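In structure tokens, the next block holds one chain alone, the form predicted alone.
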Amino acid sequence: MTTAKYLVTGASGQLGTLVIADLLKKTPAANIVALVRRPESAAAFEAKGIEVRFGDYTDPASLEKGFRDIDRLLLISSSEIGQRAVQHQNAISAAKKAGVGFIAYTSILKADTSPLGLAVEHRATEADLAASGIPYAFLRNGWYTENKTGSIDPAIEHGAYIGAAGDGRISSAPRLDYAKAAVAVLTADAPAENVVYELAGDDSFSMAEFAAAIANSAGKPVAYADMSEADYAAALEGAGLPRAFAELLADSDAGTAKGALEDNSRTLSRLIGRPTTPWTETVASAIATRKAA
């Protein structure tokens, strides 16, 4: 058990919450700091004895104050696509001024070569972090299985899971597995410095296989309907998504068809000390939860 002081940005988010929960298994609450933007997010952490600090990626002064006396920082990427490179640079600069000793950053799988539009800001942040002089680890997270299970309801309703991924394969794992990997890197007795971890699920699937798994668990017919990138973006926009976001999702599917989300290194399972959670298990769990609702 280490005595370092850890800080997790975006602590109240979906990934951050899981990271904090796992950190509590590895180190006392007194060693953990949760950085949040909103006061209403504080109570749940404070009830566990975790110090809460307030900071915003758009407010460098708040970040510098929040990062003081922190040994190891988990920089969870911002959700504000298009603004992330500047926001992350704010965090890196603040961490340098505050004397943070190590930063683990949640990037994207194969960030340096990925064709995904999502990778552009991650590449910029990786370059900024490498130039900062702060020892770092790039946690290049692959797809969360939840990214795909989130569309189960309309797939069952319409009997089709639409996309533009072709036969591309996705090596996904649930957020919990990625959270555990982040904690493993952060809490190592001596974290490996200036390293890259390509993190992905042990097993991969095509979207046709994913749709078949939904059908099997739901007991209803669901098939994968492959579309062009443009038609998929239009369908998403027609379903109510903002155009920019719809185009980003369609771009990610097009990148999937090119192999951007497949990885067979099993680095994730080695970090967490067990096989990654099978994607079929996450699908079945999501459908069971749906049926129970």
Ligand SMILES: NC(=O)c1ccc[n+]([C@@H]2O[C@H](COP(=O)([O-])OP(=O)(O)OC[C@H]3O[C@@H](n4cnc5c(N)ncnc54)[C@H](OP(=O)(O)O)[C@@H]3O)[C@@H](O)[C@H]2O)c1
Second form
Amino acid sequence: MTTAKYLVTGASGQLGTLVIADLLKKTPAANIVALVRRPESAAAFEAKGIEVRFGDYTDPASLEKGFRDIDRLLLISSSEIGQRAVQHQNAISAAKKAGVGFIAYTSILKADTSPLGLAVEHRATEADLAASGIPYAFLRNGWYTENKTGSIDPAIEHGAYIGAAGDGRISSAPRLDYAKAAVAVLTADAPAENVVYELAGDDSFSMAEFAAAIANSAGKPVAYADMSEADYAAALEGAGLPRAFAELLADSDAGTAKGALEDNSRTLSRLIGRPTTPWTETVASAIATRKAA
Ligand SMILES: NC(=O)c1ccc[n+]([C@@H]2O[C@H](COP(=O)([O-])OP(=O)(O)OC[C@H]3O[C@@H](n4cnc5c(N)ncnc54)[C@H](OP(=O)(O)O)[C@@H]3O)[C@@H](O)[C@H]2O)c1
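Structure of the form predicted in complex with the named molecule (previous: the form predicted alone):
Below is the whole assembly, all chains and molecules, this chain first.
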């Protein structure tokens, strides 16, 4: 067990919550700081004896204050797509001023070569972090399985899971596995410095296989309906998503078709010391939760 002081940004988010829970198994609450941006996010952490600091990626002064006396920082990428390169640069500059000793950053799988539009901001942040001189780890996270289980309801309702991923395979893992990897990197006795981790599930699926698994678990007919990137974007927009976000999701599917989300390195399972959670298990438990509701 190390005596370092850790800070997790985005602590109130879905990944951050899991990271903090796992960090608590590795180090006393007194060594953990949760950075949040909203007052209502504080109570859950304070109830566990975790110090809460307030910081917004758009407010450099709040970050500099928040990062004081921190040894190791997990920079969870912002959810504000389009603003992220600047926001993350604010965090890196603040960490530099505050004297943070190590930053792990949640990037995207194969960020340096990924054709996904989503990778552009991650590439910028990786470059900024490398240039900062702060020892770093790039946690290049693959797809969360939850990205795909989130659309189980409409897939069952319409008997079709739509997309533009073709036969592309997705080596996904649930957020919990990525959270555990982040904690493993952060809490190592001496974290490996300036290292890139390509993190993805041990097993992979095509969207046709994913639809078949939904059908199998739900006992309802569901098939994968592949369409062009433009048609998929239009369908998502028609379902109520803002156009820019619909286009980004369709672009991610087009990248999937090119293999951008497949990875066979098994680095994630090595880091967490167990096989990654099979995607079929995540599908089955999402359907069980749905049936129970
Ligand atoms: N690998 C994948 O499949 C995948 C999928 C989706 C997203 N991601 C990326 O991974 C990150 C973590 O995933 P997640 O599921 O935990 O997302 P999430 O639940 O949306 O959490 C995002 C976190 O970022 C915080 N945040 C957003 N803007 C901020 C700002 N201006 N200043 C300070 N904090 C800010 C949010 O704070 P509040 O709680 O106050 O909103 C929240 O804690 C996402 O933000 C995104 O960059 C990856």
